[in-house]
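One chain comes next, on its own, written as structure tokens: the form predicted on its own.
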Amino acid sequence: MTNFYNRRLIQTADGSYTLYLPEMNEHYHSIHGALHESMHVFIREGLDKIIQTGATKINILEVGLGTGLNALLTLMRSAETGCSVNYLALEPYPLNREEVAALNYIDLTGEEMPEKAFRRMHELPFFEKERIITGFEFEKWHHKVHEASLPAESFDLVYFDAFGPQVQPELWTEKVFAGVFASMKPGGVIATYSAKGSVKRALKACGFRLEHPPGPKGKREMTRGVKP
């Protein structure tokens, strides 16, 4: 059986660190750097696409929460633009205390304001809704994303940030695509960073509308799904 909490340390190339799960070789953000994909991926090719139509309230479903650097993203980018965020957060292993305070996340955005709710978000018990600072409303389910009952028509963007389809092929499916196309309002967008074949069929098939922004650096393109 996979040991999920048999994690390391790694630094990346733009300085950020990530995890690393030697059993399987996975890290939990690209080695050619965590900070720049997570930006790249989920913030201007996923909340920034929101942003742009003009909507002031947006609810968010992560599949993944993992080391909660787009998390943090998303709170700082809600605050500098005045839009309101709700957040919910699917991370069935998450990080302990130890391995939260040595990431160096707070050290590279040169924000003091998100630290506290950095450490908030993570240490926050499972299924309990909290305003971690004003327009941002945090949530986060122990579960997997075939395990959760997701409200239908609820979000308007979703970061599908799981480990990848090599690591856990069961959380890239139809069936899965097809709970989340459920949960999204018509125009939500998905985003993903990985543009694997099987991956780009099974949410054509689900019904979403796809588009292949540029990759994150090391990655040629990336997935953004629209539900019509």
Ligand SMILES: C[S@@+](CC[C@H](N)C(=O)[O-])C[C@H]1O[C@@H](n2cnc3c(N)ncnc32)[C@H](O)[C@@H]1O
Given for the second form:
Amino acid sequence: MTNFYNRRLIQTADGSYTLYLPEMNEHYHSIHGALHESMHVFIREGLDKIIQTGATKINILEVGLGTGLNALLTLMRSAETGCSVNYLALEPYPLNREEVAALNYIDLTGEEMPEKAFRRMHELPFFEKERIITGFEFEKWHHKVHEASLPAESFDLVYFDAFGPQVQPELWTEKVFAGVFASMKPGGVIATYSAKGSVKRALKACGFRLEHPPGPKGKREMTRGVKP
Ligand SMILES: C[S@@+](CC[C@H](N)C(=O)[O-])C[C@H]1O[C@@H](n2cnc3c(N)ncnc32)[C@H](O)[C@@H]1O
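Right, the form predicted on its own is done; let's see the coordinates for the form predicted in complex with this ligand.
So here's everything in the complex, that chain up top.
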């Protein structure tokens, strides 16, 4: 059985760190740049698209909190734009304190404010909701996506950031996406780095209308799905 806790810190091409699982030969982010990938796939091609519609309050679901990089960048964007965010993250294999402390995302953002917020998101017990900063409410569930009872028609935006379909094929299925689809509001958006044919077909079969923006460095395209 795979041990998801056997992981080590490595540096990616843009200087930001990520974690590597040697048993699976899988990284938490792109080796071409963890910060670059998160900014591109989830912030610019996900969150910003919703903010641009004039939304002032956004409910976000993240599948796989991991290092917390997407959550940190979302908190910073929320503070910059004044758009309130309610963030729910799922994570069955949380990082330990040493792993969190070793990450260099705060140094790279060049701002002091997020440090306390970043630490708090990791230290906050599971299933407790907290206002991390004004306009950013955060909660994490110690659940796998296929086992979580997600509320119906609640999320405006989903960051689908599980390990790749070659490593966790059971997460990229029509069944799992159907559960996520049901938890999203009409008009809601799902963003993921994967552009694999089987992933696109499964998303489409659930009813998502697909868009294919260019991918981050090292990838031709990514996938964005809109719930009609
Ligand atoms: C590609 S990593 C990305 C993590 C994160 N978004 C980040 O920026 O660090 C995938 C994450 O999904 C988590 N994960 C693994 N199995 C999962 C499952 N069944 N449901 C939800 N998350 C899962 C992993 O533990 C890991 O944190």
